[in-house]
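Listed next as structure tokens is one chain, alone, in the form predicted alone.
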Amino acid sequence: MQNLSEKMRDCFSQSTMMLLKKVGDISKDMGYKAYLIGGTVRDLFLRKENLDIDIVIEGDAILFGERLARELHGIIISHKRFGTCTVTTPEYIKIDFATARRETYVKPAALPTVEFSSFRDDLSRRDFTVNAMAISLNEGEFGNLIDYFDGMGDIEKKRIKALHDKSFVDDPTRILRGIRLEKRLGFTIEPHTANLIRKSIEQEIYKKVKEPRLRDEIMLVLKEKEPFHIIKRIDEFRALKIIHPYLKLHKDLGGIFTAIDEACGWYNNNSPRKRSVEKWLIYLMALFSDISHDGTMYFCNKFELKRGEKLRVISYNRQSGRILKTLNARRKILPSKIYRLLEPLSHEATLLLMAVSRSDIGKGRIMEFFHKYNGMRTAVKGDDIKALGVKNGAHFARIMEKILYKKLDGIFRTKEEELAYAKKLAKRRL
């Protein structure tokens, strides 16, 4: 039996190794068995960093996690219904624990019926052979590889293989997961598994899956390092209809995704007032650029996007054409006009406009917005306007807005100039 202790020491930090040893010690004391499982084991062989540590306990995982958290002075979050918990150590190492369980599917795509069971049963319920390996953390066998389904052989052959023929019937979300894993690892979905995927798609079993589960898988695809290659592969399986019935892979999408990467890179390096952007959402907007407003609304509602996510996607879908046409125009456009076009948009939508613009003029105006106009404030403050006898309301807001526009256009450079203009505006109703 292959022992991976040395490989573990090479890949894990000293504090993580000590923690895994601690898990083994506690499991012995409680009469349990503990196993490191899943993607962490797979990535040990591939020498890829994986900070997700998943451990299966033959015993009560929540009781185990409570004791570990108590001894380490860590924090535990438990989910009694599923027999799982997450322990975070004072060093911010996070470990997910699950009670070994068996899953049975009463009907295709239904949520499984779960019952606590043996460790081997737990491995048998997993999606692909490369994810169904484990490493023992128990005394006398610490570091021993457990590989009932020849996941190691499939790693060596660089292939993705389903554990059984009903895998994609039981859980159609594995279609997207398998394709995502194939492209991330640089593997190939082996022919029989590929046929199982195609058959599941033809039977449209994915329509029986709860939408939020599919949404989460779509998000994970778009959060990958190179999502276009995954989307292209999904299209090769004729599976884009899982996302939307009218979704097509238009020929420019690869170039647009590359341009999105470049726009986000520029933003991160050059925007003085940058805030974090959700890059996956920019990819999603690009993916839906040829879908109608109603079709985009259908997707957002069906997959229950958060309100903020939905607003950002819809605003781009509805306004991008008009705004881009104005930004790309060769005529002179005042900074205040650029500001009025872009300020109401999310940063995600604005960066996508920058990515899809075929005009250096348009790109330059967006860059200037991020670098100079976004976040500009007037020297005059609200209390200055109130001192002129103007109360909060539409007139107040309009005065502040007009002063800002003049400042953006370079007309005002001092607070005194702004205040003088404010006095004129305060005397008349705008």
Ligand code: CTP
Given for the second form:
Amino acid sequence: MQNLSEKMRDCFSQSTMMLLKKVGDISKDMGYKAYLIGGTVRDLFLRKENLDIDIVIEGDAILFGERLARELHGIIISHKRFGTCTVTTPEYIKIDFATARRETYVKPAALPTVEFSSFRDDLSRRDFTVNAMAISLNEGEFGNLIDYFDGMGDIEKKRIKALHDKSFVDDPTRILRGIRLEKRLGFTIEPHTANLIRKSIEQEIYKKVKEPRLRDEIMLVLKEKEPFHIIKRIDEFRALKIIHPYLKLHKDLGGIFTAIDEACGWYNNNSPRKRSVEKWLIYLMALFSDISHDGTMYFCNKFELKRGEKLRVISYNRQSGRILKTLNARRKILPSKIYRLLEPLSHEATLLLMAVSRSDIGKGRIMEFFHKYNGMRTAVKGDDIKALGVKNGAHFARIMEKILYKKLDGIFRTKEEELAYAKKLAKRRL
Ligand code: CTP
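I would like to compare: after the form predicted alone, may I see the structure of the form predicted together with this ligand?
The next block holds the full complex; its first chain is the one shown before.
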């Protein structure tokens, strides 16, 4: 039996180690058993940091979590329907607890054979061998590796292998999970598993999955470090149709994804206003750039994207061509015009425009927008306009807007100039 205590000490912080010991102590006290499982164990062997800690409890995970949270002065969020909970410690370590999946739970100490079968059952329902290893947290066996399906062997061979032939039928989201894991770890999906994936794609079993679950997997793909390689591999499996029936791999997409990384890198280093951008949405917009407006809407609605996400995707899809043409033009364009073109867009859409713009002129104008125009404010404030007798409303907004445009174009330099113009405008109906 391999003991991984030393490896655990190398990879986990001291407080995480103490916490895992505490889990073992409490589970003993409650007559339960506790095991570290899934990605955390896999990544321990790959020396990759994994801050998600998943623990399976042979016993009532919610009762267990409540006790742990009480003792640690932590916070617990429970999902009674699933028998799971998440405990967050005062040091912000987050642990997910699940009850070993089995209809009836038999107290471990009483029946050792049955005791183990419930945990083994749980592991055997999982997706891939590399994800079905566990580490015991129980007294006397703390750190012992439990590897019924030779996950270790597959890690050594660098391969992704389904635990059983029905893995993708049980849960078709595993098609995307498997491909994502393959590319993230630099492994290969072994031939039999690849055939199972192909078969389940041909049979379109993924259509039975609830859309939000598929959406979450698509998001996870786009949130990986190098999503293009995963998308390409999904395409090799002819599985892009899981995302959208008309989705095709655009031949420039690899280059565009790289350009998106560069644009976001530039934005993070240079934009004075640090509004964080959702890079996965930019990749999504790029992926959908050849899909019609209706097709994009279909995707957004089917996968229940949030309203804000939907608006961002759609705004890009509708207007990008027109805006880019103007921005790339050689003729002089006033800053206020650039501002008016880009300001209504999300930062995500603007960064995608920057990525796909082939012209340095266009890119430069977008950089100027982020750098200068977007943060520019008028010297006159709302109260100055109110003092001129203008009430809040469309006229008021229009006056502020017109002053800003003149300031962007370098016509006004002082507050007095702005105020004089405001006085003129206040008398007119705009
Ligand atoms: N799992 C599964 N089938 C799924 C999702 C998850 O069998 N469709 C199992 C796997 O054993 C996985 C564990 O649940 O390791 C935890 O899932 P999750 O946290 O989503 O994945 P990780 O493997 O931890 O991967 P990541 O590093 O992406 O978080």
